[in-house]
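Here we start with a single chain on its own, the form predicted on its own, put down as structure tokens.
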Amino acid sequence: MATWSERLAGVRGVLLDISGVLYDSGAGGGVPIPGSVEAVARLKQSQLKVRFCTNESQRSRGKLVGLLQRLGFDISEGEVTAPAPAACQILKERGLRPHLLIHDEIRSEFDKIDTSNPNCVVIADACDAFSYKNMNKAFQVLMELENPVLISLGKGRYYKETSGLMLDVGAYMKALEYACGVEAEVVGKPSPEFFQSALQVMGVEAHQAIMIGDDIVGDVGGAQRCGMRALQVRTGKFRPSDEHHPEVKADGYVDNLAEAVDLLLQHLDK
């Protein structure tokens, strides 16, 4: 493999995953993943462009963030490219009106949005509220329709808690496609346009960037699709056999992300 010194020449941007890369939810809403904070404020007073982007959909862009603030880190709402608000572009660029099988938390994001008479069915992280009444229901509005029309916020299989892997929206997603009939819009990593909104709001191009998450598909696999290279970390959802995957081999893997934070300073413009 080449060295770190060639593996990480001319990054100018930085993305960083937030659940698993900076801290673990749970109860109390969480708690950073040990070196994250630090490691945060150090990418943030270098020369590199810092962009966190999530697939989150149990909490709004807001209450993420505020979340984040309380455990100590230094980020604000403007910096976080998140899945909710890009869906919310999306339909109303496009006419749709959603059935909403979303966790109560982000539906504010969708306050603007018209819910009558759906013609779309937009999915998330819905956590307790993937019911089979609930699921259910959206299968029936996505059978009633000529063209049916799925939107899922991200595909992630599961993700980590700080009790143990939760169930994520990808496996609820797969539920409607197989039972429907239909493949999912995805709206979120591994989304090419995702990352590259990303990418745009930065101001770097794909090759002067690095992706830094614990999803070996929809954070490494992805951003390697668009052109970025991308680290994974062995915290949040990571497993061993990740460092093996048949399709996607990360750029680099490392412990945890001050790791990561201190090979990409230690190379900068080397």
Given for the second form:
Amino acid sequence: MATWSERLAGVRGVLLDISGVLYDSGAGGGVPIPGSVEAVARLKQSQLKVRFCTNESQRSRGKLVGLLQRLGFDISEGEVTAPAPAACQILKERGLRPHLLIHDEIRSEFDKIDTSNPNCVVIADACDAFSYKNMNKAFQVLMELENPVLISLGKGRYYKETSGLMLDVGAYMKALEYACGVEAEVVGKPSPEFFQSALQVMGVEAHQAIMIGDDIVGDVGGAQRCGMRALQVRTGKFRPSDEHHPEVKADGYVDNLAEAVDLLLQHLDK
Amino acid sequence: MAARRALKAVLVDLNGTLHIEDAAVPGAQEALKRLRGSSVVVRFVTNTTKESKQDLLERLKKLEFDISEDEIFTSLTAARSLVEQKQVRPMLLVDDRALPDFKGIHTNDPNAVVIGLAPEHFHYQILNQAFRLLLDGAPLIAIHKARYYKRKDGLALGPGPFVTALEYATDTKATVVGKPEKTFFLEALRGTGCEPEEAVMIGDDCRDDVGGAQNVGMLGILVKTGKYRAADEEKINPSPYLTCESFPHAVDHILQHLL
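Okay, that was the form predicted on its own. Show me the form predicted in complex with the partner chain next.
To see the whole picture, the full complex is given below, headed by that same chain.
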């Protein structure tokens, strides 16, 4: 394999996944991953452009950022690309009125969206709100529609909480796809539009950007398909088998964000 | 495709075909009697996993259907045999009423997941437990993968979507034991002494009843009761051998054209 300096040459912007890279969510909000608070601070002091690119769909950006700030992270809402605002834009553009299968903590993102007489379903990481009853309601809405539209905020399989791995929205998206015979439109990673929008805000070309995430398919595979480079951290949902994934090979595997930042700063174009 | 032979066996679905929950399909009891008056063997095959065989039988008796226990073949029976064959201790995500069919099976410290239609268990924390077992390598046994079923208050999600969710999350495939699996239909025919080419299946689920049966070489008749929705017959290729209004019409067709 190429040396780190070859692999990291020309990087000008860094996209950081949040859950599993910065912190692990869990009871009481969650805990920072050791070294990540300092790593973010060091990155932001460097000449690299930094943006946070998350599929977090259990809480609003405001709540997420507030939590991360309490954990010690230097982060503001304007630095976060998240799927809920992107979905709202799509809903408005297409005149869609969603039935929302979401967690209460993210409901505020949809405050300005008309949800009367729904003509689509939006599904997010609803966690405990993924009851049979709520799933059934979403299913019934879709079955009533002549052209069922299902919008999913991300399609992750699972994520890491302090108590262990947790089912993510992707599993429930697949359940509704299967039940209704539809294909969901995914807003969030790994959709190329989502990565592109984050790059655009940063003002960095894909080939100058690197994604750091814990999801081999959603973060690493998705970013690479957009022409970016990508590192996988061995934190969060990382499992050793990820390093032998049949389809996706990261540009590098690092123990955690701190190691990724060490390498980036060490090999930064002088 | 094997050449068709004289019809010897008729497999009949229960919920949605003979009855819809606690109401018989009009004329179904008489039609069953007419069918029994001919020379064919009749078996009742069901993916209704909510209830044990005993419950099914009681309901059918209440609705005045003339059916005996050994004529019923359910996906629960099929799941139990697989658990015994694999010698595993399952986490049972099945309706409490189905538990009698798993009497004597060890379920402590589970190393497998058996999933049926269990709305009361299909909440996030329970599914997450199942998910973690599967990630540790436990096999996933699905009693069936039906997408949805008909309730009095409308269509409701079947176990299939939840099986699919667990499959996707863990990148594994469930072993499905109910309809539309080939082994299910072959097991149901075992003991009748009939070949698939000598049998017909009647059901309201185009994919699971009709498609599944036709895949093993049986004829499939789709009835427009229960969960049937307009244009369902276009969901499978080849299309159903016959689509008709209800079970009595299917019986009439068999008596007039297939014997």
